[in-house]
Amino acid sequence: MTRLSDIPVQAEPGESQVVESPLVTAILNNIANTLAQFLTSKVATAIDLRAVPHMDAATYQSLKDALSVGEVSAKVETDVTIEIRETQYSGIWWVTHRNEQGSIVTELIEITDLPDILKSHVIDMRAGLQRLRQALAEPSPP
């Protein structure tokens, strides 16, 4: 009998190969817990992928490649810039933050319906709030 491990397989040209990792499908299974239990909890989680131990790059692409892209992404840009990247698998993101230079300072998968990041603080919103009734307020330009 072939067992599946036998069966040759090539990846065409522009594909991505995905690395075969026990660290990967372990990653993975914990995601997949986490998102199990933050159905029922609401309590959202981060993984910092720069804390997992043995992660070398083929590793960190294999992960990027499972995980694959989703429909929402947002940028933040404040002192660092903040790439917010849903993954293909709902309430899971990627999460990047970058110093002024350009550098990955931190790497997070977040287990979340909204990364914090992207909610508006109500101090945020009050400011804006006043902003807006400034403007209201202010004489229209003939």
The other form holds:
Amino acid sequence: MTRLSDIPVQAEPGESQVVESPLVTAILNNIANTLAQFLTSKVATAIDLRAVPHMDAATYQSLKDALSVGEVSAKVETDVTIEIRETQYSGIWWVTHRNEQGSIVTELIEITDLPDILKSHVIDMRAGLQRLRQALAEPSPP
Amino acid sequence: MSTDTPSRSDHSQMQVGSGDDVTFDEATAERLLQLGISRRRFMSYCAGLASLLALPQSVVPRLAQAATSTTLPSVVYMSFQECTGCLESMVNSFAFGGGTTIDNLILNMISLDYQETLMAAAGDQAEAQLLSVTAKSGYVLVVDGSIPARWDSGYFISGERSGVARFREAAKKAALIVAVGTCASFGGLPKADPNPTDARSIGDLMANLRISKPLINVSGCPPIPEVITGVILYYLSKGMPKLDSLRRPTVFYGDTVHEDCYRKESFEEGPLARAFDDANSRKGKCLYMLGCKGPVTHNACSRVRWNQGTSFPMMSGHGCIGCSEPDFWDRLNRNNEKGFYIPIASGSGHSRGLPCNTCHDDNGDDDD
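The form predicted alone done, now the form predicted in complex with the partner chain:
Below is the whole assembly, all chains and molecules, this chain first.
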């Protein structure tokens, strides 16, 4: 039987994005350095896009295009929505916090193995375990 | 006035200024669970606050600790010559959240030990509470409204004491004084010409009375609710914020309203709106010629916006009236005229520091 790796399919890498904006180049360099630091120190970092000076709409889109999208996406839905998307570069995440009306409140580029917002906290897990045990202890309906 | 930074260590057990090594600890998560708040929702809230306060995201756990701390700083909120609009602004910011516990957390993170409008006590009971709270050291004194300079003028008497006497006593043991609103920060409406009560700002009164305490001015008529609570949160989590020359936190008052105004583009390139609701006004063009004071007004209206980030005055077609600046009621504009609808200066080009060609391209009718 032909194995998957035997199938002669090769994904041609697309043309690399030409980054024209010096600001985007600077941010990407910063991200690259931060990712390199994370690999040795394991200290997660976040870049607040609102705090980046002179981030106009064109620069923003250029940065978003340069980072593109990767394999993982997730959404936290409470009364607000938080969209988490790994970029094409593993370990670099684009995190968008939206308010109740759907408007963007905060937008971050997080350099980490997994953004904190996705992790379960041990306190929440203990509470969840307690609730699950209570549910199991209740008699099942006939 | 002293510029000493008051210690936050007596208000909570968290470490301040020890770097960014604070993690989202179990105690904070436990308290959020007890309050019935989604931890992820709260993290998102703190991320937004950190962004608003221009703080690094690494400070989020510290903000979370400050907002959920069980050791609350005592706050004494005193009102003088004011309209209660500032308190109304702050309190209403929580009502819009549908009373959710996250929004109420801001009120929960301080121990509001005295506030005439909100407290149940009145009369002698309220006075006794004020004396009891201000007998201890280290509280934050929030002041709303200006105060008549002369103690015997009879213009402000409460609890059988003049405004000056009430403020002087309350300020004695305060760790920090926060002047909320333009009346407290700069005198505001009571100080406007002809200033019948000889109203003074809190800063001026402190200088007169030789009170040396750290002072933060949170100006605006009223201030943006998020700015009021943001300053409190900043102080709780990071200590004294950086202040401008008028003692306003630069994080909110560093830029002019004009800087982030979506109508700014036409300020530089024209055309300008010439009448309220004219075609250019409706197209989002600059309201400078209609008296907008945005270019000279330092505030966060166009950045933070009002009503949970919904809009700011220029989005409704009305220019900025400059309410967060000193003496905005009596500002002299073009030809030494007073008025909210009088342009700051004549001309659309040179007087705004714009290049010559911009001015002369602007139909020529406002060249100066």
